[in-house]
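Quick heads-up: it's one chain on its own, the form predicted on its own, in structure tokens.
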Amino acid sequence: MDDLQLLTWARGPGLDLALGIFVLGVVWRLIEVYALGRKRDLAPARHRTGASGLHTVLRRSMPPPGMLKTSPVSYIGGFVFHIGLAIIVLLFAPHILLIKSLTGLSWPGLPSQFIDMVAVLTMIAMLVILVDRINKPVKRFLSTFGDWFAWVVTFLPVLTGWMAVQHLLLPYTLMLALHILSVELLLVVLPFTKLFHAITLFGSRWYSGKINAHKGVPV
């Protein structure tokens, strides 16, 4: 299979397969979550639960008091990495075109030079976080194979996409194919690894705040 054939497969059957596994995996995991169920709380709500849920989402998205100074790499690097990844995925023109082809939705993108800068900052942040995890004995001890694997499958799409745009190392067609394949790998494993928090993060925080507010627990 030459470079063009690999790219054609990645853009066609490979993407269809990855999206199919991703959608089915997400649906299955959400069914598992909702199937757990909870008994109805008959006690009257002590606070406005909806507002408290939103408050919890916002509060837990910020570092707890003093933690930014205690662990700046985790929080600053984490913010840079997550915000950068969101910008790359949602505001890079070729990605918007792909989303439009799949969903019909479209919006303005950012200049490619800005996306390029964001990609570099995102990769630097991820590398700094990785080095910090390796160098800190406690973090290294608590890390499992799933943590390292999640880092790799998240880092590869950013790296290969940036290298494709910059025409580095390999021919453009081959590097673009590798980029698409790395994204497809991420889609396939996301529902079945710790990366699933990308789907459940805000919903779980809102639910925790709502439940605690119902019970009168400060949130």
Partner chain sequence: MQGPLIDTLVRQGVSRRTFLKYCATLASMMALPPTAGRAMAEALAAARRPSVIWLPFQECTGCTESMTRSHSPTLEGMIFDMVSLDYHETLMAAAGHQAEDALHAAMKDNAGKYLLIVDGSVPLGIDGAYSCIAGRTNVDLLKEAAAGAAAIVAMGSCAAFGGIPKAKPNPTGAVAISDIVKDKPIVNVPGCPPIPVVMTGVLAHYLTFGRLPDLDDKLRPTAFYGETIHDRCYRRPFYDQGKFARTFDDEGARRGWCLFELGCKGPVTHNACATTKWNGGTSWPVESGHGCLGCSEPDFWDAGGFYKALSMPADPLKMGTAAAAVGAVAGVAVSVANRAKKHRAQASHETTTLADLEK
Given for the second form:
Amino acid sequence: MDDLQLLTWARGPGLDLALGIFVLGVVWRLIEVYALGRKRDLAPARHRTGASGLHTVLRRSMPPPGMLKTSPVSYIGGFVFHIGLAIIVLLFAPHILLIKSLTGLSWPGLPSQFIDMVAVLTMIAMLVILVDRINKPVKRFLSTFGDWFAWVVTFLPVLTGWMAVQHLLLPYTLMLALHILSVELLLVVLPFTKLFHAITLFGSRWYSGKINAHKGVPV
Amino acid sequence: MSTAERVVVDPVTRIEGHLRIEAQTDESGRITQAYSAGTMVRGIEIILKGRDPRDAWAFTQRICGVCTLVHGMASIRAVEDALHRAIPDYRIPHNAELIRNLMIAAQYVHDHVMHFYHLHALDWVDVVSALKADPKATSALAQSLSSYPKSSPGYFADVQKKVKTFVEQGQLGIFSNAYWGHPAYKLPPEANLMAVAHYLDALAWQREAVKLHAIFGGKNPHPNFVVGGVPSPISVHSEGGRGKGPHFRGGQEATAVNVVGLQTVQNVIRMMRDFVDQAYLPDILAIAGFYKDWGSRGEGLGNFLSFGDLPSKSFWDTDSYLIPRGVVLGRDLSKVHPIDLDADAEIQEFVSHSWYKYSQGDATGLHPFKGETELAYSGPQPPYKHLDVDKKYSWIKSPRWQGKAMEVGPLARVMVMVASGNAQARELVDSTLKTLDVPVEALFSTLGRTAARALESKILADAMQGWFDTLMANIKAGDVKTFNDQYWDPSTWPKHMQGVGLQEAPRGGLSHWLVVDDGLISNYQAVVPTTWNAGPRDAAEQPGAYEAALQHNHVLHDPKQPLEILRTVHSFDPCLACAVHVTDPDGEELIQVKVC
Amino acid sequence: MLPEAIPIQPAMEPSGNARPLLREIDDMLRRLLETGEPSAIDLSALPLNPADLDWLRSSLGVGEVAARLQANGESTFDETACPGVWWVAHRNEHGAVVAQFIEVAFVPELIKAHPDDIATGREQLEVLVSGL
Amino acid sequence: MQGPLIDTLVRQGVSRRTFLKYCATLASMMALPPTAGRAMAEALAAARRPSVIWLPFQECTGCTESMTRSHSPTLEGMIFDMVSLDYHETLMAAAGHQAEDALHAAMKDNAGKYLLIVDGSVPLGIDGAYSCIAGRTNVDLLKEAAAGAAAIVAMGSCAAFGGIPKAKPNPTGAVAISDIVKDKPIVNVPGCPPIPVVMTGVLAHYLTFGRLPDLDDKLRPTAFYGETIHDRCYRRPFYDQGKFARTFDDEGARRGWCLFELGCKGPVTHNACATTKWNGGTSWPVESGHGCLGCSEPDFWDAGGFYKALSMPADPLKMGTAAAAVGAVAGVAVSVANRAKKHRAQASHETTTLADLEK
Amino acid sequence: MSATLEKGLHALREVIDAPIASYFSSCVHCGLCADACLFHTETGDPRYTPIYKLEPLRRVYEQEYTVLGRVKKLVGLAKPVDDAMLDAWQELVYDSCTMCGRCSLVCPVGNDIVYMVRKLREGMAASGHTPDGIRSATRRTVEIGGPMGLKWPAVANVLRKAEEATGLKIPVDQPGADYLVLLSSMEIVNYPEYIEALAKIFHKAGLTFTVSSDAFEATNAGIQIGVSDLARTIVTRIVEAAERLQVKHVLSPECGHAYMAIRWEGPNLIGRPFRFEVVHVLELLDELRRKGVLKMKDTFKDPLILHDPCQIVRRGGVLDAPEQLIRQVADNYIPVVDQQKWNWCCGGGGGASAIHTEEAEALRAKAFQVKKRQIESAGVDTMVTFCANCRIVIEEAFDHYQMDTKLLGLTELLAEHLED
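Since we've got the form predicted on its own here, give me the form predicted in complex with the partner chain too.
Full assembly next; the chain just shown is listed first.
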């Protein structure tokens, strides 16, 4: 199989397979998680909870007071890397096309030099976070194989994508194929690793928001 | 003369593709039976199944790299026709139709000139004889024929010197081992020298002529097309700028269709007209004058079919065609029969003598929408000396119109134009007959076919300026639309649709028959000019056009040097890759061959 | 109607890729002076847009010598304001530039007459002389 | 600078300067150092026109047509001055037996020295009967001609990589030349068709240096196929700025913006179109407005469709709905089991008393 | 039947629900919760990272409720939860966790960690992994009526003394009163002036109240130890008394866990809504303040800071009332940086104060450093709070660190300066 064939496989059957497993996994895991249900809280609410779940979903994206100082790497690194990923995934024109072909939705993209810079920042942030995980006792203590693995599968798409665009190491075609394959790996493992937080995060925040708002505490 | 024998010409050279002619002669050298066989298949129709119909043009275009435009265009039109049949208000922008006309006409003129000078002329022109010519006399001859600028004695002396050097070096290359000195060559040395000079000129000329395709299609051979219009946006912008009207973009923010590109197109059109008027037509007339006897042989069928082309308005408006649609039967120019594309019995393909198998039996004919492409190779195992012409002997199918074999191509088109009352065609035909001093019957011949090619080149080259002017007027008026994106996305298409893409290719009427299900090709059949012309006998043992033409009044001077066969076969401008494009991937056929 | 009737608006900006060439040319000149070895830069092989070329051309300036060669189309050999630096452009029969070089030499290679051609010239001259 | 070629040229009125200029431009096109022009001129001048045999197999003649569009050198220039084209079906005067004789004579007279050019793929299905010339199969002819060749040029994507006949499902079992011939130097000159100047450039290089140019892992000359269309594209700045044509006729298309979204395969296509352009520098596909088809890459016919951007799925995605359904079924099954387990646990709850707290 | 591992796992299987599943699926091991936990910040020991304390619960969830975990268990890749593990975790779940909920507030993915600790304690208790101190407090609450073993006669004695001091009647078992006043043993024993203050305020406000001889104790050790069955027994006493006396409101004392137990857990424990409303004393006071009933005769002059008890403020939702009230009485109230819902725990909540092992006390003392720094950086000599448990823990810590900071109860402070 030459590189173009590998690329075509990655764009064709590989993508189909990966998206299939991803969709299957996400649906399955979501049902597995949320069908466990929870009991209704019989204590009268302090006031109506309204959109508090949604508020928490948004509010938790910001660091709590003081925490930025105590854990700057986690927050700034995390911000840079998550926002970077979002920019790369959502605002790089080729990615928008993929999204369009999957969902029919599209929007304008950003210049590739900008995306390029964001990719570098994102990778730097991820590396800093990795070093932090190695250096910081709490993080090192908590880390399991899954954490290292998740880092690698998240880092690879950014690295391969950037290297493909920059024509580093391997020919573009092959690198692009590897990039797509690495994204497919990410898709396949996402529902079954901590990367699933990308989806359950919303549920978790929403639950927190609701449970605490019931008592009148915005969290 | 020799005894009766089977003359085999394989490869037939100076054509596109792989053609084999087997001719049975009697003791006098007269051809009694001729058999035309295509000996190469690739299976493009099968490759197309299941693909995106919008991609099909690129595949079908590779059916042939000589008439490099026609299959792409026919394929595009097939998809558009399917859309138009399903969605009646589906239209192609007028500019796109004009640009397509320009590209098609450029293809004609380019192809015809190249065919004549580079593929056909060496049947009539003896290169070696040109060495004996007197450049001064050649110059006088040339100047008597036309105002073609390259006609000085020095020019011809240079050409002669070039050829001489070449011959003296002893490395004849492509000119080696030809029939030089064959008594059928009748031109005087001066005419030969002039033709050789124009052979070289035409090579240079054609390189410039294809620039029109490069502007609109990005390259030639195999320019690009797109379903819904042309993929060559016009680089003008309407915002800002000085004064009113559109402004052309230049520099980096532009496409090839900018002011420079359009100027190139204008130059090409001018150059094409000049070459046709000053070289091609005069040369044809001059050479034909020495070969008037070829006005009485090589006709064959006498049935002519044209699908029509070059609309001034829309391709679905057949009344606006420059080349009309219709059939002329049995040389009867008083009547043009209409063509019904959809009637099952009207256009059919037969495989009685072709290496294919039909599910309803090989004697049946199938309408292309319901066409089948299952292979049954039953020829001899290579290497072979002869094909078994009583059975199946070709990869080419036999298309028929109302059961009749038809000739397609320049002669057919000119006949249908004349029969339909096209004034320019009539005038050109009349003046040609008059100049050559031959009867009207001479049209129906090898000579007539070669002359018709030149006549229609003139008609088309003249028409190009009109289309170009209209295009420029549209741009000036602010209409730069070249593409209809409304039904670009296959998800907006009906689940099932079918359409036929017609094109009068340089070699004749071309039709691509397309069936689309769920946005993907479910059947694709290309019935191409050379299939009509080069096809083998059908179920009723009616010969195809080549076969009939060769059986019409041909006596071989020397069966070892069958120049006569080449003249008539070349007069059709064979394009074999076009004709043979189907096969079956079924591995079992391997075994069948071994059993044979 | 002719396309010239419609006005054209070119738009192009230099990419900045031409700048480093000046240093390279300087180095080539130094080599020419020290060793007498000529050298050249193939401009078509570099990622320069027309605006870059214009910038480079105007930066190098116009010198005293300009030569033209008619061979299969025109070629021009223009000395720049830096003597020894030549701007060489080869055009085809249609006037389109097919290759462009900066040549650093005392005299561009192609301008020098070839000894064989000079010999042929002498032969012609001898014919003329003998005819006197 | 002496030899039969230059003598011929001089006799034909071609000056040494013209020839040098030609070599300089050719060297420039082949991305050779500027000094190579001189070397080329020396070598070319000294060469005797070598024999070239061109065999057509499963082809469309597009490669030959492309060759006739070559501007520098021109086809006639090549034929008259550079090579002795001893067999070429489309161009040669002779036909039938005479053509075959010419072929055999050329092969015999130049055994071990001639350059074999092949266009078209070679079908191996039904023992090769899918394509025959003079009653002989292509594979048979190829093996015979290759045996005496000094080197082979696989001209066009069909000969180089199998091309369109090899497109799925490859009905005739077509293969590339390099799949059959293993013991000769082969240079692939892919493209559908290849750019004329690339074709002639490769020949000129061979004639100049007596060997094939530097090749990449796909046996393509790196001088022409070393970079992608995208990297040399004049529209690249628009890609970088995120400016894309979204249809073939929108404002972006007219402004010459990047065609990536319309399916341009430039980023993964190695060819020289963007620098050499086509038809004497007139235009090239992207300049005229259509995305690159990727025609110089192996199996580009099966690379997912010409109008699908590289970042779009190459095939229709079929598994999504089924996967969602399977996932839902699996999820529901698991959650039913989970809930049953939880309810069982709750139902069998035994009240914890103070005594229970003590272990 | 006594506590066993299986019983503990069984209990965990019962309590695992969708939020827990979602929380565990979301955790990315970022470790930020560690920064929110005073046991970690003051010791630097990574084992005190809140999410790590939940490892037994996580394992049970993964192995029982996810397919992947079950498969891992099947092929022997998953480590089972065993007694040794729970034993090791006892310290993490009780000694070093006050269920203060600060970690829940900082988790970037929104995991409510304390919600899970509460559930994990069910399993810890059912499997017999609880600290002696809490266990005996629970026993006393269930068997005697309060965690300190206090009986009604002693309470009645205190009430009498308060009547004498204030000259106001403190009704006992009086049906139809506006408020059933609950107390905590600690208040009764250590801070009887609270009761006096209440009497004064009710009088002033013109509201009626009563104390129940059956249900005077508000604290609920069953919740702290994590046994809902016992917690239900305890809370049922109050519910029965309140419904018998047909009061409109039940007034929770300052004590934090008491408020959590009766206000938020109560209805869920008995499985139905109450027929009365539970009000925290500060809520009542704040309402009176707003109505203008709570007028001060003078104010407290010394600069002071407020310690917001976790279960009342962050976990109980009484957010604004404390500050409003302190501003009413204090001239020099100095807001600290981490206040209200961001306040740091005293280090003894969630039953931790009942653990009297040497290690636990040392740990508590260490954890208190965060409070100590708060006081020192504010530069005050007075701290006000409103939870009896906090007061005990803080005073113990003041002793430990030999600090002479004054610690006042908010309600008493108000009562002291209340207009006569």
